[in-house]
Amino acid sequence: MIGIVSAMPEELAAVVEAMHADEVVEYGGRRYYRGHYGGEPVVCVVSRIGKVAAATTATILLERFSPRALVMTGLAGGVDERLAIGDVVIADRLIQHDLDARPLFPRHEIPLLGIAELPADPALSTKLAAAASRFAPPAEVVALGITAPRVWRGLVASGDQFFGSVEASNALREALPGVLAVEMEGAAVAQVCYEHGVPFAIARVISDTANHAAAVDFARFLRDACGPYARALVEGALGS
């Protein structure tokens, strides 16, 4: 069984609709959809937004359902100035950009764990990257001006902060050179999986960029683009 997590209902709805759900169970205020997707046993859940919500959801998922791996998909803001709306970032590793326990521990290092960057599973990440590279935008995505999305692999930063200005993006690039994208859940899910010894991979679709000059309306992107991307990425993760 593979666990599939997204932060918002719109990011997961198309996957839940496409799967064959045998049962829906509730733990901790979350609905876990257990069933099959393309013949593969899966459990899907919306974590809600933020690191605490994501960590809580991932912990319940691992403890209650014992998946062999976990995949998270959803949206992110592009920090690297080369990224464009609709590009896909596959996390090689994740970091909490707002974690700072100095002087007790170095900035970004997880206290008592001894690391700052959490490595994603290489094989599972490669599957996601391959699926993203094969993604052919359907009409509703093309209508947003996305015709040839690129695939990137590298560092993704997570934190309980929404980045809404050029100044904030610039500060993050200065603090974490090489960071590709920023979101609010991935590193929390990564830490839970890391501490439980469960392989994980995280894919993020860029919904806005560092210069915040995108013409694409976020609500429209969330409504029209999330489904096709999510289905393609999940199918890639489940493929042999």
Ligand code: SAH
The other form holds:
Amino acid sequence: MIGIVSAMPEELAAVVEAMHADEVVEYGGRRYYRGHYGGEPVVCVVSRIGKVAAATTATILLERFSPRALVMTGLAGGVDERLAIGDVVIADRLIQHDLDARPLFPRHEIPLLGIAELPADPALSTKLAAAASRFAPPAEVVALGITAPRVWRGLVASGDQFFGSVEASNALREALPGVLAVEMEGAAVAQVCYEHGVPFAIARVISDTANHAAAVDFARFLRDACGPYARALVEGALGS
Ligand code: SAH
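What does the same protein look like in the form predicted in complex with this ligand, given that the last one was the form predicted alone?
Full complex below, order starting with the chain above.
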């Protein structure tokens, strides 16, 4: 079985529609859709937004359903200036940009875990990247001006903050050179999986470029474009 997590209902709706759910288990205010997708057993859940919501949801998913791997899909703000709206970022590692226990621990290090960056599963990430490369944008995505989305692999930063200004993005780039994209859940899910020894991969579609237009771009992308991406990515992650 594979666990599939998104932060917002709109990010998961197309996947839940395409799967066959045998049961819906409610726990801790979340609905876990257990069933199969194209023959593969899956559990899908909306975590809600932010690190605590994502970590608690991921923990319950692992404890109650024992998936062999976990996949998270959703949207993110592009921080690297080469990224465009509609590009796909596959995290090869994740970091909590808002974790800072200095002077007791180096900035970004997870206290008592001894690392700052959480590595995603390379094989599962490669499957997601392959699915993203094959993705042919349907009309509703092309309507947003996205015709040839590119696929990136690298560092994704997570924290309890929506990035909606150039100043905030510049500060993040300075604190974490090399960061591709910013979102609010990935590193939390990554930490839970890492500590439980469960392979995970995280794919994020760039909905905005974390600047002053971010809130408007994000809302439009969420409404019009995230469904086809989510399905393509999840379908790519399934199968052996
Ligand atoms: N305005 C929304 C809040 C969405 S928060 C509402 O009213 O519900 C943004 C969500 O998308 C988070 O789950 C986060 O992971 C991701 N995301 C997309 N763009 C982002 C950005 N620029 N900064 C931070 N997170 C972003």
